[in-house]
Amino acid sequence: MHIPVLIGLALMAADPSYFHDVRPILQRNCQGCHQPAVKQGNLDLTSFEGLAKGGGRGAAIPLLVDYVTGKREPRMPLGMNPLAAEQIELIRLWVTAGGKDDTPAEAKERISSDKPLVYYQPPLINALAYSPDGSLLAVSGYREILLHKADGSGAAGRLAGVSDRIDSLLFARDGKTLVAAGGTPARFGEVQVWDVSTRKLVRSIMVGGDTLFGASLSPDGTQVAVGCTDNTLRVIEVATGKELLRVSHHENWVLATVWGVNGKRIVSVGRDRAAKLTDAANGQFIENVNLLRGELSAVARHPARDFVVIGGEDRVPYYYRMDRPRVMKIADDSTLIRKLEIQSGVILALAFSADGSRLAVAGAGDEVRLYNTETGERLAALKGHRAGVYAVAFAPDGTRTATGGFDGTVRIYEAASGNMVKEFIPVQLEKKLLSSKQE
């Protein structure tokens, strides 16, 4: 008997599960347009309740098969490739069996703009970004972006989405747009495009089947590059959500990206130890910038020059030119400008000040170190962290440096002295009520 027939019989043997079979299909293919922050067609597909309620065209469950097969127009998912035959069959079997909800009680909690998530412990902070005018500090939370006044004096907004993780935050140069990248592990990757003034989600772009890492905006703000767990570097058009490039030069996960000064090239780094230079117009691989050493997790570019600093598991920041000064040789490292001192832990985040004079190095160690970019001299050590630091950002005027990480606390320092001027948990914490049994 053929394998496809066996698979079909296996599907018929037991009713498909909404939570384990149908929900992942909707998450990856449909939630970008049908979620509380967007809700196209007045339809929310982030929960069974939203699916059962339906939208402007009536109850959604009876219509699912018609829309994903194209019997009703427009075929869904709109503007994307049709669902695979086996996915359509899973949905059809689930609907035929009654379209029942088997979502576990503990998984039913979700958030929306009118139902903020309640936190009982600080959120792990993967990303930080200052707005170009220096008024806002964006902080990654759980399934949301937390906006704060830049000095840490108070909250300024909560931008709720569907991704469990936010791993990158990027303000466009004009400050009007905030781009976030992340996703839900083993489910989907997502790029979110937010209007800063209205606090509204403009576009949700689902990318691949896992979380996205190390996003970076092109200098003109029209494109975003992201790293993927399928070993690809992808470039997405911000205005349309169209995938412009998908390149497979890496041999392992791509964890960080950065654009060249003129937006014509991209440097990406990852678990394969390589800092790869790619033509942003056609995806052509140009060369490795670096000599291979340890796995790489972070990259940053000098604001005015095509120089990049990379770092990872060997705990040493390496400062490279993107352009090779002479003909490449085997195991050549002629693009290296200098290497800095070894850090106290794996390097996880790097950032330049806006004028390029300072470099911040953060990671699994107990401090964030600031360096003079031109000399490599250590200028300050930002202390007070109780665990790994996953995010670091300079204020636009270069006077302050913000950090965040595992302990869920944002800390703001004077960049010149390294003195901490503010620390705060970016969300209000609630006390969890004990059940009678726990009591």
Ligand code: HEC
Contents of the next structure:
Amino acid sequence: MHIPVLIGLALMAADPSYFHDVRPILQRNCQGCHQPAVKQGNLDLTSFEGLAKGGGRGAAIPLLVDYVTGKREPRMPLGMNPLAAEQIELIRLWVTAGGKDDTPAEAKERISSDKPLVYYQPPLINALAYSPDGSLLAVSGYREILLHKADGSGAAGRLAGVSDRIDSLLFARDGKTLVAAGGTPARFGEVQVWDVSTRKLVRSIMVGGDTLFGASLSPDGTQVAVGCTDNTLRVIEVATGKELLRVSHHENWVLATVWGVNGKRIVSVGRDRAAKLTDAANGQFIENVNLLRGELSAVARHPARDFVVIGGEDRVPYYYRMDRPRVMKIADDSTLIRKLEIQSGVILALAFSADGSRLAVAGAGDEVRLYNTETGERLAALKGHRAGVYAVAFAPDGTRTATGGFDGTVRIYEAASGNMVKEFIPVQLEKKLLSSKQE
Ligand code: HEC
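The form predicted in complex with ligand HEC is what I need now, so please give it after the form predicted alone.
To see the whole picture, the full complex is given below, headed by that same chain.
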């Protein structure tokens, strides 16, 4: 046994905590299948109450160790690698010590996921997506996705999951499936697969130990690419949750991804300033699309061509082709089609209109700008934000552009003129309760 493991066990033996030790293990390895929205074995492992109540076989605490060691079958986590010996030992010690709940009272309220969340202030908006038929606008909330009628006239559903943060929202082309990616920082990453018509969670796929960024769907909707803070780009099969690819050619966080038109290649960008082209079949690195400048946080692909726009720290949107027109030279920028004007803030989100004719550039600046893709000419400026814009999307018919960001307000603009037609907070805000000390 390695010395660090021995030290680890010695520390654990002191006093394993449900909240600090056991719960993170269950979150990362178990809640994909055992949460209020997908209760396999009729078991919810997201809270102590759920664990104590148990599933079909009654209280789960006495069963935990047997299931994770495989003494009881099927071994948990079902169909995945067994938990590490240290994790099993930690659970065993906690159970043996009486399986006590030490969740702080204030966290309890926050954790209980079976009642709808109450908001006292608008949640940050990290992602926005129009349904392909143009009827719905999906907006990221806090630990849920908020569905709204696309014209902003009212709410159309709440999709509650376990991830605190939703960073990407992607409708499959047929409009039946909504894929979300995000996670809870420093705890777990998650891909959620929702059935849009029934508003039910079909699958929750736990991925790694931190929030996922910049997810994109393959054109056929069968695979999702995600960026990770362990510097990897991963590809996951939507139908099974299986990890198909994990590639490590980035040297820092991967923040955004996009697939080529035919689904055979992926472009990923991140803090290492590179836009990397990867073969989606085998994960092989093909080449850097760009010349390195500032850190990159956004990428979008032209709807019909293998052209991508990238942007980030240096505030300039660069429009590149994925393929080099002639033999590659190192540090050659021959793939650059056009540089657009410098923005007034860091670039955080990019989107093309469905016909590819227009391009939206959003970020920390004071306005979101729309450009003519072919000429680079600025067509409109969308105003009204009080802070950074993290998400921008064109309606499928191209007439509207929606934005959202730090101020928690969705704004809908007429794309041609840039005039705002609607502005709303996507959740109902409750007045802060008076201090309970008065009771
Ligand atoms: C991929 C899905 C999946 C994952 C991940 C998973 N489980 Fe399960 N779990 C199931 C299914 C399905 C059942 C029902 C199995 C049966 O009864 O045959 C089940 C049943 C159980 C039961 C028995 C519930 C009862 O009362 O019948 C326990 C306890 C359990 N799981 C614990 C865990 C723990 C702990 C983890 C993480 C270490 C975990 N599971 C991860 C799918 C999963």
